[in-house]
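Consider the single chain below, provided in structure tokens and representing the form predicted alone.
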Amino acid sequence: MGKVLDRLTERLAHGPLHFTLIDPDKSPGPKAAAIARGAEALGSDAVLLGGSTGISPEKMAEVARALKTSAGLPVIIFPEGEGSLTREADAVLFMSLLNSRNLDLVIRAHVKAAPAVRAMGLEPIPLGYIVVAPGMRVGAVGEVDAVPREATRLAQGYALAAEFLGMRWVYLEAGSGAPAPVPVEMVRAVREVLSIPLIVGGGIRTGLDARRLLDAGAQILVTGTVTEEEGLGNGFRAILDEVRRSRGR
């Protein structure tokens, strides 16, 4: 394992975890750095940095300095495609999203980054993405059949294939401003399978969201929107708390 999953599979022996997410395009340099200070005050453990499409590799490059000199999380690339990497960041999600119609998204697009990602030294971290409804916009331009929410075989087998590539994490995406999350049963029912650590996000703004998800199986929360429309308030301070409190467990 490389430096950033080495740390954060010793944190999560401790329990669950939190990552931020910052889009660069919607929160520039100051903005962003404000937000990864006052997340990792409060116990995020990460920040992706990603999101919309068509970032520039400049963009990403600014932010991901910004990031690096105010706060000391880790800061992971949450790719969109080669104009996401920066050798700026400390790594990169090199995954693969499992349940796209375009084989791009599936394996081509990897083989093209895979010499840039080596060349930046950027740590590559192998995940299974697999997007659920109702998907967003991530699943309108993933071109995914997204996992009907009642589908929990369909999303176990594959989860379950995603741990049999090789893959360290399995992320259940239900997309940026869903109306809710992951279902629980679905969570549940994955975590059941599953050896590697499971993410979820989309669809989480409450704390009550967060417990859900959490006592489903859920290892690892990621929350994008709740602070793009909320800032460091109330919904993020309180899925942070669960997160905390399960630690404590």
The other form holds:
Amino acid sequence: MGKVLDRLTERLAHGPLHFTLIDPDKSPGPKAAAIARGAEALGSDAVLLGGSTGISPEKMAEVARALKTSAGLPVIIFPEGEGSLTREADAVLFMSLLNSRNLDLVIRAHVKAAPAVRAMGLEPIPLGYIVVAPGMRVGAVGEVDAVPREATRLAQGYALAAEFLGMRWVYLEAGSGAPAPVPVEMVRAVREVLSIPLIVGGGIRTGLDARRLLDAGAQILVTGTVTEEEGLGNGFRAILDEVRRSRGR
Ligand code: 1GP
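Structure of the form predicted in complex with ligand 1GP, please, following the form predicted alone?
Below is the whole assembly, all chains and molecules, this chain first.
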């Protein structure tokens, strides 16, 4: 196990985590640094760097450097392809988009990227990525057969398949900016069968959203839009309050 996965796995033993998604296109260096500093102070556990299509390695490197010098959080690349890779980050979600119809996003891009990940010394974190309706932009760009919101058994199947394939984390994604998060019934059903950590993201904007997902068994919450739109405002603070409450502190 690598350093970042080790550290986060150890933290997960004490309760749920929160990851702050930063899009280098929407948040250039100084803005990204300010978000990361604030997120760290509020108890977020890592920065996921990525999110847009067509990001250059130079831009990723610039923002990753700004993040590393301003905050102590691990910087994990949330890739859209090989162009997202930079050695300035600590780790990369080595993720297969399990319900894509495009084989590139399931495995072929990974075949090209793996040697670069190794050469850069980036820690790969094997992850099964599952897009749930509405899926938003990632659903469209990712050419997914989105898991319908009521299809809990299908979601269980995808998540278990990820676990049985040896992936370390499963990520249920409603899509950035989704009008509502992944349904709590689906989170609960997946949690019931899964033995590896469950990440949930997309459309989490309030403390109540966070509370419901945490009660259903989500172990890592990812938020992006709430900080891009409101900075370190009430929505973000309330979400972090709920995560900290679940950790018992
Ligand atoms: C997107 O799940 C993340 O990949 C975050 O979504 O921007 O809606 O918080 P939001």
